[in-house]
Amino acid sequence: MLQALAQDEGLRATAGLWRARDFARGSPAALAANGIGTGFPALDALLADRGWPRAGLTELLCPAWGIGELRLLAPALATVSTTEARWIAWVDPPFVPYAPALAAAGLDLATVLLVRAEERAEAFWALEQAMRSGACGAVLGWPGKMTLAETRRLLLAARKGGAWGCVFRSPAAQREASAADLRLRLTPSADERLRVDLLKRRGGWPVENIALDVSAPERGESP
């Protein structure tokens, strides 16, 4: 059974966490003021914040893990790890993340916390939390099916906290309301490319078949 997050120390060891070190929180009012850089020009010039919603919460729809959805977010989480000192937390993925690719792509594994819970109910109230807590510069979660109600409390909690919050999904969640900022739909192509659908973006209509090599990303800084 997960345990309540500390307030004042950050994320505390708790039963069903994994934390690499202590560190001091960030200042999430200080740092929700611009995007974080995808990394990927083409992707950020469409995007209202230039990049990634820094206090917001994101959606990725995708048909299957493991199609380059991580890349896609690798250069902007390396941006979080080396430049905040804040976690970047994995709330109940559905595989182990592999500490030497994360390494690869410029992580630092010490800011990574992997949560492990037993149930649905467990793993998303441990993504609100860690959303809220202003611990977490970003947080990862697979949270399943949603309602309305649950993406607005997670995008509450991730602009209270000024966390980068963001939601791996089934595509079948485009027929569903999402109070998500962005919400992006991902389709491997076969030229080794990944497709990129912005199906909800603030400030702009929807784009399709935007073709991004994640296999060689910019660095996501800050504009």
Given for the second form:
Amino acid sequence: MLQALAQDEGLRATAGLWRARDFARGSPAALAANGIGTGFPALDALLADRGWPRAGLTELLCPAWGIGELRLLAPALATVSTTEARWIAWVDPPFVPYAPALAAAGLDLATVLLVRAEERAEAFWALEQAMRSGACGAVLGWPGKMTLAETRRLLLAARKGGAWGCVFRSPAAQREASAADLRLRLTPSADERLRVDLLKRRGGWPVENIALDVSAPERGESP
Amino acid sequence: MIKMANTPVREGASREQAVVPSAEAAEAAEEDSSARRRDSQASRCPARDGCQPAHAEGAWLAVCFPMLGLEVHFLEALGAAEAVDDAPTVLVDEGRVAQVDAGARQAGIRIGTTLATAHSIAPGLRHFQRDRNAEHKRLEWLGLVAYRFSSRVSLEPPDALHVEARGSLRLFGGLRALVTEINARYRRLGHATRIAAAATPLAALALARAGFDEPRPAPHSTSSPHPSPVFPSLPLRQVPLAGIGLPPQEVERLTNMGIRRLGELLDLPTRELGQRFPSTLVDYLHRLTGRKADPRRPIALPERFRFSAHLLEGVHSKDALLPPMRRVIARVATKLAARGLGARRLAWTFTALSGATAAVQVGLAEASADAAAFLRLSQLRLERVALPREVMSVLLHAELVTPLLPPEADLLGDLPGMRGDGSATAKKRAELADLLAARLGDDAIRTLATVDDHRPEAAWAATPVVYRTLRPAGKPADAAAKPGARPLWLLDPPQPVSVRRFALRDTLERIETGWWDAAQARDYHVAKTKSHARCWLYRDHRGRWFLHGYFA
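Please move on to the form predicted in complex with the partner chain, as the form predicted alone is already shown.
And the full complex, kicking off with our chain again.
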């Protein structure tokens, strides 16, 4: 892990090196971080918008449920739910999002929109509609296998609706192309930490092995 | 997979609204014995399944506008763009004060005071003369607004209306949600309400009218033992006789006999009461208690919004139905729009040559007269139903018709404590909800709420979606619990597992599953799987292990 980080640091220190991120920083509007703060400073520092992309598609490649995949998102979801009058849509989740735990994580439950679908096609349709509508600040989906064209549709929908689209996929999807702005691979470890690999990010190379302590996110970082 | 129980949302949004908590009121009216009333405390919301009191099915709502006289004048001033300052204001009827606003009440002016006295108490006082005509007109309009909640609305002049809630409970997700929404709607239009529910119209009215001139407690008064009821919710028997609509001379005679409350009146033998008082009083009591039927004449919309198209030959495919559907939609929408009205429900009836019919209902979050939206949503809903073969006629009935409110009609803008999102986002939320419900079914979209129950599986509820009002920004009230004490994923129902697959970490807590089966305690553990998933396991009283959640 350190090697990758050190490499990145080394590149940053190199004078005269053009970096895509500097380009984005050039305009005054882009000076302010416009992502949704993840609540994990180590992660924010590596993301183009200093947080989750506000109007784009994020992919989380997740080998099993219950490894901290929701705790990773919880601080940002809490920010969205308490600063926007928009819904946080959960489209056909694999289990029941447990209300007392969500509330304890700081989410306003009234902003949770739980969508149940009977078939995969309906779930994907609902996911796209929720992202496109402009009524949702964040949209979480568990669409299963997706084609490149489908990821592109979701990306466009999230752009149009200004939604933080977030889909959970199997690690096998790593080998497939995706239009998502941001791809993360999550790996649990024995020491309660969640290992995050940034497989794809805007304005940067892949970064591997970021260890996040999801049991105690630093709260209070709202954009 | 996800359990969608039909439980009313806890009344977070309406904490400072003047709502008489209706479930208890209904309870009190239904079976008016004191023993029963004691029970009602204990039986409140035991779990998310049994939360809706069964007798609320026949619920009548009485919606009172205690400040209507003053509000009519305020609205007029707003309409004329006159400056309305916050000087204490009273409404005067025949030289005496009939209604007081908060400022005047604070200054110490009481109802019944002469105007001269009132002016001497508060020198800056402003007064309006009562305009009963304007009040009645406004009440009629408010009745039309109530059409969005029920198609059976009746007026109760001078200041109240009845809404028959039975048909609307499901649509609005229970009595409490309905009452909250009615209250919010009228507040946006500039009217304070008091709402009560009961099994008979008169009981609801008496409860709603009871205690008009009692001072309102502060919204977050801590002195009250029950935090949620803003007004003391009186059992029906405790309602004072004054002010519930009985003739004043009879109230006075009863008061002289020492009878001040409804309960004392109900205890009197009916025969003697009939000898001493006009028969109207006995009649009132019989209708109040439901011993005598009390039909209400619903206010009728001047017209029906109902059109049909008859086809020349039977249609087999849904696609072929679109042109006739488009035609009837255009006629309904045009007629609605021309009158400034919108519908909240589209009821389609498709009749086949054989006489078989199929009824399809499309609900809308907001009243609308938008033909394109009507067609889109109807089409989506149609995909989910089987139609009879050879459809010969298509009938569309626009229901729950209510005035379309232009944005400026929301005089007060967003309610205090609501997010200032204006109506644009609210409209988008309503559109998305309509779209999802049309394709996936009404039950497919829900929001979440916590329920005050120590059993983990009963401590949450999936409740109907709140369209318009999202709760105030900031830290939610439920955040008292320690983060991490409960898993973010819940398995519903818990899944039996073999404990050998898990590495047990620590015993978290022992949870009794209910006071009635204390033996069935569960010991909860945090455990890990080989793939490092953190699980929430419990062992029941028989030693069986269950997976109940993931600390995702």
